[in-house]
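Starting off, we have a lone chain in the form predicted on its own, written out as structure tokens.
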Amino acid sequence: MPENLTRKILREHLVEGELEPGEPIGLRVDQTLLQDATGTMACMQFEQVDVERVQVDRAVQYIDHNIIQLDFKNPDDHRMLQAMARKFGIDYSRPGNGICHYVHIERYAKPGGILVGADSHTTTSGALGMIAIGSGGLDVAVAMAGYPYEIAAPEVVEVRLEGSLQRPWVQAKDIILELLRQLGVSGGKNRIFEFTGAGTADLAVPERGTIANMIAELGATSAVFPPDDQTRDWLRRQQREDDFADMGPDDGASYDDRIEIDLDELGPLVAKPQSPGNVVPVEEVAGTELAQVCIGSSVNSGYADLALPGAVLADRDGQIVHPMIAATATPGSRQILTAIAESGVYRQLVEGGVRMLEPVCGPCVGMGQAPPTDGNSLRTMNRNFPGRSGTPDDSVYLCSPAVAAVSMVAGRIEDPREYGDPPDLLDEPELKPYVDDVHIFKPAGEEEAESIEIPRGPNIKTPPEHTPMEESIEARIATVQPDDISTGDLAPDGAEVMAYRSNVPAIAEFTFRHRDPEFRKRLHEWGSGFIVGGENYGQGSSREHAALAPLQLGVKAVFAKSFARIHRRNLVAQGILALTFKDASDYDRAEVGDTWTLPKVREELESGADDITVEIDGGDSFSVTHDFAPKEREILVEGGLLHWLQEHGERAR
């Protein structure tokens, strides 16, 4: 039977299970990716797996998130991570070398491989024909140790792009925003999107990266662009053409679903606050006054993304960023920074009034450039969840570089098609001679690695321990939350909180600080508790701190109408039950302070029961359900993945 490319790659890497959607599978992993906000916990958990060196072909640790060194905390983390990378066999990309996702497609992503990264936007590498999956740090640590990566087999959706973009006013960002408009922030759950059709041919790799990056906002597992001439040219420019592989879907390949987008009919789109799925045509929000425009991050930070705003500023004599606008631009990597400096784009932006930032995540994760109170921010970034920018009551709009370019001049959101003919961009220089890895440090040899000591500053604490599940669990409901709670609500972004990413007891004190300020107080008084949530609980970032912090506070289970994929797995890996209401109306039973009991939860898990009994204080009862794979049941009974590996590790290899 003709196969699509996604299933071909999955089948080649399959080590256990069947490729039937929803069934548990284990995959051999080729590469892993860590960044500094997730890498501290992942590396310390790797230590606990008790494997001396990484067992994948390539593991990379990037420093790009926690780079505002307000005090000793982040420098201590980076020092520890560099030592761990040298000791365990991990490449180390130093601060300033670039944002992990952009550097990875420059230097490491390969067609046909599988990449697992402790960052939800790991999916970016799908631009080069990889299956690239975002996961929690513990799952990545386990993959680094040579164990199969476990996941539910995804559905494969064909996204057929017909026609061609009328660039530069309609851009690749509008393609992914159109998918979000159609499907919403949970429409991609347990699905991989494979892009086909004539419209893919003129999408350069960075443009594909924009789409693959933001496929995570659909809740999707990954996105895949079959390699073609654009892929080959990209790899040639990166001096690694040997990494190219000629592969694609078979003629007549079948898919589980199909979406068609006519690029000739596509216009500029904008995601309104406070969700990437709140997408409307630009004309619907045109005229909205702005206080800030931010261009770049792990998405829309390539050469063309910065050259267009530069060209708009240079197109008319004396044209500058509007006096009431604070504008910033972030190149995705050192390569891009050098390219815009050589070509003159850097000068166009600076002379036009744009503040140039270093190639790190920056405003995207609330690391500086927070918008003012009651001021609208227009960003080319990937998320606009409440408070992510660093301002609690922020109002962030997401858009393409084209919309951002004309809007920062006008001082309000503008339709770029009203601007007139697009300006000519300055040509991108050839990448030689600055295609190099001089700022990616190789690990020590195995003999030298044995003598490397890992320095740990006072803010670095070992991860919480896993303890086996009791026969029954009784606790009070500590909070009741609505739909679309993000991992940023559980473990907030921003310089203040993210400095504690290597200190779970400290970061736990920020859990739900905006959503429910009394949450931590209740758990400190009660010693344990349950969380109740609505649909799509745990959307967004892969940060396992959103599970580690509740674990630290004594959370035993989360009850929700539905879970986002990565967070659900993070809860399970940390030994926290992720239970789903069979009847959505049972959500309405929950009130803060009520006591719920799971009287025979261990027996029900061990017996393979689909339902878990819940008793309410006062005599009433109901059932909840779950989708735990057989191994996940064992993990939960053992209290978490680390403890399960200590007991059953050899069986898992």
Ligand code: MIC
Second form
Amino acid sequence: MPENLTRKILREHLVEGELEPGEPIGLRVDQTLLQDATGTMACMQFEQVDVERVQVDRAVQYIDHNIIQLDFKNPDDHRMLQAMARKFGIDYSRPGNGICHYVHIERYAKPGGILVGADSHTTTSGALGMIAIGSGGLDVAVAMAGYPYEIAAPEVVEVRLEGSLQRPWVQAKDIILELLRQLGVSGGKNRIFEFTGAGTADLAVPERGTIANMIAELGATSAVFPPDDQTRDWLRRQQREDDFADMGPDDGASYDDRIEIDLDELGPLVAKPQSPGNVVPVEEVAGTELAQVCIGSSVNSGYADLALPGAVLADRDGQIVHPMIAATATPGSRQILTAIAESGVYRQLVEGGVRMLEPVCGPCVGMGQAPPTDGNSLRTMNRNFPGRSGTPDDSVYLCSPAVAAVSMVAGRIEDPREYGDPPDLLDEPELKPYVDDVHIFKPAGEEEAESIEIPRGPNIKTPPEHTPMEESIEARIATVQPDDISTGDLAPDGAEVMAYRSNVPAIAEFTFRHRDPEFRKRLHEWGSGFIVGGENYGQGSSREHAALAPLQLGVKAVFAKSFARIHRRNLVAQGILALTFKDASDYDRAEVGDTWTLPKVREELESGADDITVEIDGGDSFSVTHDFAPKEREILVEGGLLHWLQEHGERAR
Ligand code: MIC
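Next block, the form predicted together with ligand MIC, ref. the form predicted on its own:
Below: every chain and molecule of the assembly, starting with the one above.
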């Protein structure tokens, strides 16, 4: 039977299970990706797995998130990570070398491989025909140790792109915003999107990267662009044409679902506050006054993304950023920074009034450039969850570089199609992407590695212990939350909180700080508790701190109408039950302070029961359900994946 590319790659890496959507599978992993905000916990958990050196072909540690050194905390983390990378066999991309997803497509991603990364936007590498999946740090640590990566086999959806983009005003960003408009923020759950059609052939690798990156906003597992001439050309420019592999879907390949987008019909789109799924045509928000415009992040930081705003600013004499706007631009990597410096784009942006930022995540994760009170911010980034920018009541709009370019001059959101003839872009220097890995430090050899001591600063604390589950669990409901809670609500973004990514007791004190400031106080008083949530609980980032912090505070179970994929798995990996209401109206029974009991939860998990009984204080009872794979039930009974590995590790290899 003709196969799609996704299935071929999965089949080649399959070491456990059946490739049937929803079935638990284990995959051999080729590469892993860590960044500094998730990497410290992942590496400290790797230490507890009891394997000396990483076992995958390539593991990379990037420093790009925690780049504001307010005091000793982040530098201590970075020093520890650099030593760990040398010792454990991990490439270390130093701060300033670039945003992990950009550097990964430049230097490492390979068609046909499997990449697992502790960052939800790891999916970016799908631009080169990899299956690239975002995960919690512990799952990545376990993959680094050579264990198969466990996941539910995804459905494969064909996205057929017909026609071609009306560049420069309609851009790749509009394709992914259109998918978000059609499917919403949970419409991609347990699905991999494979892109085909004439419109795909026309997209350059960084444009594909924008789409693959933001597939995470659909809650999807991954996105794949079958390798073609664009891929080959990209790899040639990166001086690694040998990494090209000629592969693709068979003619007439079958898919679990199909979507078609006609690019000739597509216009510029904008995601309104405060969800990337809140997408409307630009006309609907045109005229919205702005206080800030930020270009770049792990999407839209490529050469072309910066050259268009540069050209708009240079187009007419005296045209500069509007006086009421603070504008920033971020190149995605050192290569891109060098290219815009050499071509003159850097100068166009600076002379036009844009503040140039270093190649790091920056404003996208609230690391500086928080918008002013009641000021609208227009960003070419991937997420606009409440408070993510650093300003609690923020109002962030997401758009393409084309919309950002014309709007930063106008001082309000504008439809770029009204600009008239497009300006001439300065050409990307052909022979010189700055291909040089001098800022990527190679690991030590095995012998030297043994003698490397890991320096740890006072803010660095070992991850919480996993303890086996009791026969029954009784606890009070510590908070009841609505639909679409993001992991940023649980473990907030921004320089202040992210400085505690290596210190779970400290970061736990920020859990739900905006949504329910009394939450932590209740748990401190009671010693344990439950969380109740709505649909798509835990959407967004892969940060496992959103599970580690509740674990630290004594949360035993989360009951929700549905869960986002990565967070659900992070809860299980840390030994917290992720239970789903069978009847969504049972959500309404939950009141803060009520006691719920799971009288025979351990027995129910061990026996493989689909339902878990819940008794409400005062006598009434109901059932909740779950989608735990058989091994996940064992993990929960053991109190978490680390403890499971300590007990059963040999079996899993
Ligand atoms: C994000 O874009 O939300 C982040 C920051 O990159 C996160 C990772 C993190 O929380 O450190 C992600 O997407 O996983």
